[in-house]
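Presented below, as structure tokens, is a lone chain in the form predicted on its own.
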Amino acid sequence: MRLFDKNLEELRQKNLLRKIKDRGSLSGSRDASKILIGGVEYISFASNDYLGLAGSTELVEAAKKAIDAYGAGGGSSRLLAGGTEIHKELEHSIAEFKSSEAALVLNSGYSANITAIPAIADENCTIFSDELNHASIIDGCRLSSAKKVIYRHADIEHLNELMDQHEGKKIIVTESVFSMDGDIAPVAALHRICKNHDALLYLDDAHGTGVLGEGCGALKHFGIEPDSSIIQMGTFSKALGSFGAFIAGEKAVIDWLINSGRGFIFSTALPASVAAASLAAIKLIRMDKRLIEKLWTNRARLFDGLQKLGFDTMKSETPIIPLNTGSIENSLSLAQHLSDKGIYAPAIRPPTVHTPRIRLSVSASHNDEDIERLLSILKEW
């Protein structure tokens, strides 16, 4: 234990420590936008619940009904009937929802990534990772026994001379949304390469599902048809205010998870009840555009609010909006002078980032008072 003692020691000295914050429930309200902390009430910029659907009675009534039902837990595998027809009917409504041959539906975005990546990446091929993916996809990459080549974050002519320079089967792997910078990735460039050098493009939309392209993800908002050269990984916990994750693409790509896939193969099945959840947040997003357009005006009201006070909001064009700080210790500083003044959003610090900074997130449910408040305690700082 001593070891962990010294370790623990030397974040703490760094100011990289880092504690558990539960929230609790508030009385006779879900909603997204506040969160209560020990016994204290905050507007919330840090939720990735970017629709406010977690709370949404649809969705929990969606969760009760299929509790009555099928009861709380699933009991075993997939494979081994722990799924039930709710499962089944979700997985066809995210091919419909991402126009593909197939879904599977996973238990997190990170075990999709860590399942998914090792199953279709093998030893005769070449993975391309863009350097600022998420950490569940560098794990991906990692437990496969492909090659790794890693290129600058973005830029398509580094890439594209990386990829020239290897044979054989190749792979690229990129975020559609980056969740700490909230920029998008040039998907549609990324698409093409993929067609010059006969390589799949392997897609984490977990922070574009339910934000971009109506809400169906990345390749709807840049014009794309998913094809044979494309699978898609999202989430269910993110925008679709449940939980889970999903890959979708060919029947033969799903069908090859279903026998080759770790993490499905040997994880208990989602209960039923976040299933049934997530299948009411599709059908609420397929009905209705107003949300995504809420939240959509939102983050222009906030962005601009930002920019006019001079903040480095780095690359963002989504509801990922982040403040460069400069440093650990300011980050650290503004996050408690927001604390103090009732807005949750913590400092984000190495390793999970380069730059320290302030992550904002906003929702569709902010209103104008939760967003003006926010940019006049920033004018204070």
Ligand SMILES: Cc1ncc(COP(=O)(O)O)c(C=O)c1O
Second form
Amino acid sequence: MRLFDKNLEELRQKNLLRKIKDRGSLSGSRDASKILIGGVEYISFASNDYLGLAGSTELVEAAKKAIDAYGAGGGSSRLLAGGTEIHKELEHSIAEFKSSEAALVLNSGYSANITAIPAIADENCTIFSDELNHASIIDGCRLSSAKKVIYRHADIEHLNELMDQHEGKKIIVTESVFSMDGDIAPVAALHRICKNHDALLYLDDAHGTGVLGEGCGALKHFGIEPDSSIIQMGTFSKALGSFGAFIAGEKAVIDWLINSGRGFIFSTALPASVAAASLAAIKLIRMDKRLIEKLWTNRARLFDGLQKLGFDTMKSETPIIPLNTGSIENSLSLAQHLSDKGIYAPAIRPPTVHTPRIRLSVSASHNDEDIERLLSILKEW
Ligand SMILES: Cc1ncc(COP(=O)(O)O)c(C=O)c1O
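Moving from the form predicted on its own to the form predicted together with this ligand:
Then the entire complex follows, led off by the chain already shown.
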């Protein structure tokens, strides 16, 4: 047997083998609520493009204009010559949007976490990480030379106890909106604890940016003014419909990342077209809140319908709504049932999550019929 065949066979037997499903292009439409796979069109409840911006004319035109001006690729690291005026403008815009002193664009959310966390958490530091944090945060923690302590999910009492047991520099690392569960971290309490322990809060706002706090994210949602105890991370790849990520914080933090963040120093800059699309997205959501309102109206409609049908939606508070199916087999069978009826919402299995589920993500681009169709198909199951 070749080197990895045995491993793959083991995954297959446990129903854990993953396969890529590539999207086709829906000719004449970039509607985020639809997806074309293997020539079949589905209503999609699988995208993190919560505002349906990825296909919007504003983002596409901004990207095209930047391609014409700067070409297709970044060419080199920003520290060499890969950056453009558009990157700079995007950073100003993010700093304003996140009410922070400065911001730095990084190449993806994954890259931001594995770049920033090791850069800010050195061997004299203890990181306190929520047990449900995203893999990129876990990997960022692993890459750092700090001591790592895991606290029970969103459990402030447990966190407090653990922090009391440690001396020295402390950093709490959490997602604002948990990507697979859709619940919101107790950010106000976390911020208070940071103040009491003279600790830093590293907030991964990947799923809060563009969704919570009129789009500005979790801090605004909780009415918290950013201060020197908070470092915000966010992505352009989800509600902002583009690609890449950012860190927003004090100027000294950003300057430190520019000088020590390995994923920034040793990686080619994002193409200007990608930065231009992100910039267009921020302008758009700052100007017009209707998309965010539509997102939350759609979320309420779907969530209420699921409650009436008796589904276990776990702790969802956001457009991410998991359906707890009880087993890997049930998740796969529900995903298949949905797919047979023209709905795309894949099963999420270990190791991504402990509890197998269908992860529904509703967007502003869904219409009432899309949501009612999903509910009626779920009712048959
Ligand atoms: C909480 C969280 N952080 C970081 C990331 C990584 O972001 P990106 O997809 O831009 O690499 C994700 C995306 O899956 C995420 O859910």
